[in-house]
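Only one chain is shown below, in structure tokens, and it's the form predicted alone.
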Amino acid sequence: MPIIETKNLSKWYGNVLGLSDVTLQIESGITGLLGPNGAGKSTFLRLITGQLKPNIGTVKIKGKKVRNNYSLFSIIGFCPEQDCFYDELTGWQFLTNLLKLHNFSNDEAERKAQEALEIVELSDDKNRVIRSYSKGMRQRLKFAQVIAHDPEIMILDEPLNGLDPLGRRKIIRLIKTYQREGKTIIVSSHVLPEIEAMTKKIILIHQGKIFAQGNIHYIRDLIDTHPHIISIKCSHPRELASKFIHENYVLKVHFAIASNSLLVETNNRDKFFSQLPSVLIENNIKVDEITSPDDNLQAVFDYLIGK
């Protein structure tokens, strides 16, 4: 039996479609929910945690309907994308009060709160009011809220937002640790490398619909068919263009005269970047800037849907 199962799940807000006809089965381990901002990720996560009532369809966790089924809430830990704090409380007060709502005694609540704060490295700041926390600290407190009552299922909506690179690595390591303990974890993100660092099981969501589902290699193959535009601001753009124009992995070359730059459209970005340094050195071409103006999930999804 799948841990989480949805059938024909749909949600709309007036005339705005949030989620459309989503049927999924999610098993234990880490599942990545990947999509651009506004794709429907948060709506989906709020539906499967019982916070929203679907207009159509059903959600079941461990074979039981979620909506208003309070017995299930004790096995779910939820990290919302937006901050949902009482800013006048300290981190310690916030966590202990949440644990008391789970029917833990005062002693148990304090013990579990202390353990969670130590795990996310906030124990030294537990007596500061939350409004004085930085974005990264608030993000870690949200993660502490998820793990404090030791749930079987963790639903994490953009959990790495606002964290510095070191903080991201630590949270990713923690998430993978909980996977090894047998927990079921759903992580949403609009950044593919973040999801890749945690799991090979990925669901692509776009405009409220499940676009694809499968192994990371299948998802990578889909995304890598997207032609990338690379902008190179350099000393001799025409000379650089002449070195690539006949390569079969270069689809188009454009010049932006005003900015003295070259725009290259390629269907094999890795190969292009592997060849670029030697071409620049051999021809003594000075580079001021290299950017990818369409290097984002929205551009990828638009391209794939257009196909």
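Positions refer to the first chain, counted from 1. For clarity, a rigid core is taken as the largest C-alpha set superposing within 1.5 Å between two forms. Quantities reported herein were computed from a predicted structural model and do not represent experimental measurements. What changes on going to the form predicted in complex with its partner chain:
Remark: with the core as the superposition reference, the CA shift of residue 232 between these two forms reaches 2 Å or more. The two forms, fitted on the rigid core, differ between these two forms by 2 Å or more at the CA of residue 248. Core-superposed comparison between these two forms: CA of residue 285 displaced by 2 Å or more.
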Contents of the next structure:
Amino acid sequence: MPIIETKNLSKWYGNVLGLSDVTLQIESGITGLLGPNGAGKSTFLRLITGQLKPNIGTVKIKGKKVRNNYSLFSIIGFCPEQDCFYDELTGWQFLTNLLKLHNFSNDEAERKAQEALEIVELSDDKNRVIRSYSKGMRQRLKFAQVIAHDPEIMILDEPLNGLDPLGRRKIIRLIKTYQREGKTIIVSSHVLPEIEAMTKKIILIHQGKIFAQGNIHYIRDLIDTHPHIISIKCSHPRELASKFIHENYVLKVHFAIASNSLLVETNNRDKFFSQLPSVLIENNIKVDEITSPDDNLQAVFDYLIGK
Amino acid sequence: MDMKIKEKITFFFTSGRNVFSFFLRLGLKTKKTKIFYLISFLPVLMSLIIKFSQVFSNGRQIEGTFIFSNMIMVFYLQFLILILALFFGTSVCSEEVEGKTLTYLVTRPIPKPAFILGKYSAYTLIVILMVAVGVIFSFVILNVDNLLDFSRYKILLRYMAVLTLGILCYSSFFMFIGTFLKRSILFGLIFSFGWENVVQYFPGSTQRFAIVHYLKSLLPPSSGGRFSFLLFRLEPSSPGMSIFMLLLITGIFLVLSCVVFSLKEYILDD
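What I would like now is the form predicted in complex with its partner chain, since the data block earlier showed the form predicted alone; can you produce it?
And the full complex, kicking off with our chain again.
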């Protein structure tokens, strides 16, 4: 039996379409929900947690309707996308108070809060008011309130936003640990590598519709047919260009002389990135910045739907 | 009683209690509470000034209870409890929506009415405490020469009971407004200083459509004092009827708030 089931789920805000005719069955393990900003990811997650009412369609978790079914929330943990807190409270007070809303006794709430804060490495800062937390700390605190009551189902809306690379890796590792414990986890993101690092099961969402669903390799193949542009700001852009221009996976090379940077268009991003470090070291080229201006999902989706 | 129903009732009250203690602690820490605490101390400051001027002047001494009654009429009944109930009542729901913290509450295993009632109780208690501290201090300062006259404490208790009823009633009404209106403060201000201020002076039974009518009906007969014009045209309802009506209004708006909060969809703007 699927853990989460939606049938013809549709939601619109006035004239704006939020989600259209989404029928899905989500089973245990990690499911990645991938889509550009404004695709309908948050709407979908708020609908399956009963925070929004669908205009059409139904949502069931473990066979039970969700909206106003408060008892279900003892097995659900939800991480909102927004950076919102009771800023006057300390991290410790925030967490223990939310745990008490699960009807845990004081001792139990404190024990669980301590465990969760240790997991997200916030126990040293637990007595500071949330207002003084950095973006990354706030994000970790949001994650702590998801895991603190040990839910079976975790619904995470952009949980890696605002985290530094190390923090991201830690949260990704944690999410994978929970998957091994048999939990059902839905993670949304607009960054493909983030989702890729967690799961092979992904759902592509775009303009409120499910665009593709399945194994990440299938979607990767779809996306890989789309050429990527990579911008490299370095000391010797011409020398670097000469090393790549003959490779069959490099389609075009452009220079932006004023900013000392090189734009490489490739149809095999992975191969390009695997070669780049050795070329840089062998030729003693100093790199200031590597960005991928084209590497946003919107561009990829536009390409896939033939815009 | 069926065991399941018993368990559900117990669960409901436990959830409500947990919400209450959460928001009591949180409510006491907010900037809003601190600012309103300062405002509610204005009558204390006024009482001190009056008392000092009485001590240092040789003129006719005005009776402390008389000044106290006027203060209740002018500052508390017509202004402070309305403002406090408005800002705390509407914020039960609207501050969660505007601060986008509602998401943490509606994804917890608590019935929505338990949340509404728990937070209402917490905020109402905060407002009652704010008012009580100011009233008691003012009373003591103004009656410092007659503190052993225990008959005066009866008046204090009566005023406190009326103000408490007023806070309960107005807060439940404003909470209801806050559950379904986005600009609840604006509506609340219009209601407080428009409707309540006008309708109470209408002749006949029309004045019974204002909450303040029932509150004024419960005041001691001599409470008008210098500001007796505030009791102008009051055709008081009986104390029993007044208490019944205030409790009824409170109950109706509590139920309506729970219903609206359970059914309404709150869209947290990104």
